[in-house]
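The chain below stands alone and is given in structure tokens; this is the form predicted on its own.
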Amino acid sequence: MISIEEAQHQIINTLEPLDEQTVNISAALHRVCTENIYARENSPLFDNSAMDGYALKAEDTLNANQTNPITLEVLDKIPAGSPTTHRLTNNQSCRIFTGAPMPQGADAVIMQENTEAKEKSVEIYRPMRSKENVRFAGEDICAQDLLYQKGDILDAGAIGLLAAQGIAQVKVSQRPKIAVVPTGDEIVELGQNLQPGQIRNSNAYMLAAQVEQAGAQNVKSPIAYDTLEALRHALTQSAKNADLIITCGGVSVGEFDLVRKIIEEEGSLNFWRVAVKPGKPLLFGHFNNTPLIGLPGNPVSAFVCFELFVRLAIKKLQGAKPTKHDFEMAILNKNVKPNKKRTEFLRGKCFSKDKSRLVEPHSKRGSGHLSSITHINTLIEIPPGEKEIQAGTYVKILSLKN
């Protein structure tokens, strides 16, 4: 067996990022930048009001209070999108609305709740500070600021920011095409009647969802039944259309575990078996020059190994940086007995309580307990050892992507 870190290292260092393409920002969500993106203009573009109220000179309000209001002349009403030609002099103001450009000469905006409007004037009931309630040009972003770097993943906020900057197209890496190949005579597709000893093709749907969640494209493959011919056909077809093949099942030591056999005999095997629980029989190799990660058939093993290994492979194909997991720390709220030889990743839920970050392992730990991967938000790393890990101990956790 090799270590988790060595398995991840071999996968990441074997793969190469895919070519780039130019897409509209409407198609750029979860895509990875292949160039640095710089701001084209200041944001905001101009000084504007942060709220509805009155634009004025702060110095005119120094002595204002509830019993002694200051009265200012109102020159104009300025809605958003309609600049004024007026320039304020002493004891003048303009009615203004959120986002509207500030009139020349004004340096503050008073909330309308602190005023009382008259016919052509307004009474001010509190003193103002210069720059109060004003958003100044470039205070958020200045032209030529670096917005996103090569390797950054574009999220919903990024799409909004690019649109605000007038950037309609971006260069991103291609979305990796991932073929999910389920294996085994016992598997049947949804909608078919189960015969004794059969199970539904749930792993393929779960992994396809994880693939899409990681920003890649799922390439649907037929079930590869337990013959070398069926498996060879499925892998050959997948290798034509995919940047990475994921098999599910067939990587252990049984008579019908044919994935390892065909990779050793007809492809190339980088490694087989990793010191991880669940997921020990994980495999990495190539078939027809297409990289292949062989996941165990147990659903929890497949789910966990996808998060630990396949997600990193997809990030590398996307050219995303960094290609490593971002572990955090949390406090166990239950005792946990570790595995003696392998690092175990328990499924659990992280939550906050009394200003502390706690994590609760799922009550079920078996690799076939599909319910243990529902209603969770984290994987809990439990290093190998002999002694029970006590509640209150800090542990490393890996947050799961939503």
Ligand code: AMP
Second form
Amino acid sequence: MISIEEAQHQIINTLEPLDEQTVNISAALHRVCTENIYARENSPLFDNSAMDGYALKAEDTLNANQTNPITLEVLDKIPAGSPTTHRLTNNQSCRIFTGAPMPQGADAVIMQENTEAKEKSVEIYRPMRSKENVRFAGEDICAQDLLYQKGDILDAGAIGLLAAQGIAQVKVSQRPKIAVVPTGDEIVELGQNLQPGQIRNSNAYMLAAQVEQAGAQNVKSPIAYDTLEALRHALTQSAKNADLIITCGGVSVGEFDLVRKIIEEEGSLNFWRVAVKPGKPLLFGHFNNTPLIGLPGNPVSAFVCFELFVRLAIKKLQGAKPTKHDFEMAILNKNVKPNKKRTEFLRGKCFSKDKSRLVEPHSKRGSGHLSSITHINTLIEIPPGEKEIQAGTYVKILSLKN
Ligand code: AMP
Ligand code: MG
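What I would like now is the form predicted together with the ligand, since the data block earlier showed the form predicted on its own; can you produce it?
And the full complex, kicking off with our chain again.
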């Protein structure tokens, strides 16, 4: 049995990032950059107004107040998108709207609520500071600024920024194709009637959802029944179609647990069994040179091991950086009895109370209790030990990304 860290290390070190491709930014959400992206231009591109109001010279307004307004001539009206050719001299202004280019000679914009419009002039009711309510060219981003680095994951903000920069296409790594191969004679596809003793193929749907959440692409596989022929057939197909195979079930020590047998005899085994709860029988190997992670069949074990191991594998295939988990700390709000030998990952809900970050473990701890992976947002790391961990203790948590 190897440690969690050793297992993660072996998976990450064995996998190679996939090739890159160019995609339109509308298809780039959650994709991983394969090159540094630099700003092409300043943002904003030109000095513009942050308010609806009047562009003016701040020095003209020094003595303005509510009882003694100062009056400025209004030269022009500047809607967004229409620069003016006028240049302001002292005691002149332009009506201006949010986002409109500043006229030359102006250095501030007074909001219209602090003015009163007259026929060809405007009364100013407060003094202005230079630069007030002006968005200056390049104040947000300068041309040549590094926007994203190779290995960064593009989010919705990134898509907006790239569009604003006129960058319509980006180089990203290919979306990993992950084949999910369910195993077991008792497993039945949705839509079919259950015979006595049979259960539905819930794991394939759950894992496919986790694959999508991780920014990868699910490759559906039929259920592999518990014979070497059926398993060989499913793995052969999946090895052709996918960058990584995930099996679920059939990795334990039972007579019908054939995944380890087939990997040992017809593929290659990197490791089997990890000191983690749930998920001890986790397996990593290759079939027809395609990497394969064998997840346990119990739904909670499959869910947790996906988050702990498959997530990192997908990150590595994507070339995402860093290829590690982002643990945080929170205060346990209930006593927890640890496992004596293995680090355990409980499912839990993290929340804030009185300025503290608390985490509540789900009351169900069994690896078959599917309810314990619903209405949660966190995995809680409970190190092995003899003594009960008391409420109030800080624990490491891994927040689950949606
Ligand atoms: P196994 O490791 O194959 O013995 O599976 C362990 C447990 O997980 C058994 O109770 C299986 O019925 C259950 N299981 C295996 N595969 C699935 C699946 N695709 N969906 C739901 N439960 C499963
Ligand atoms: Mg089975």
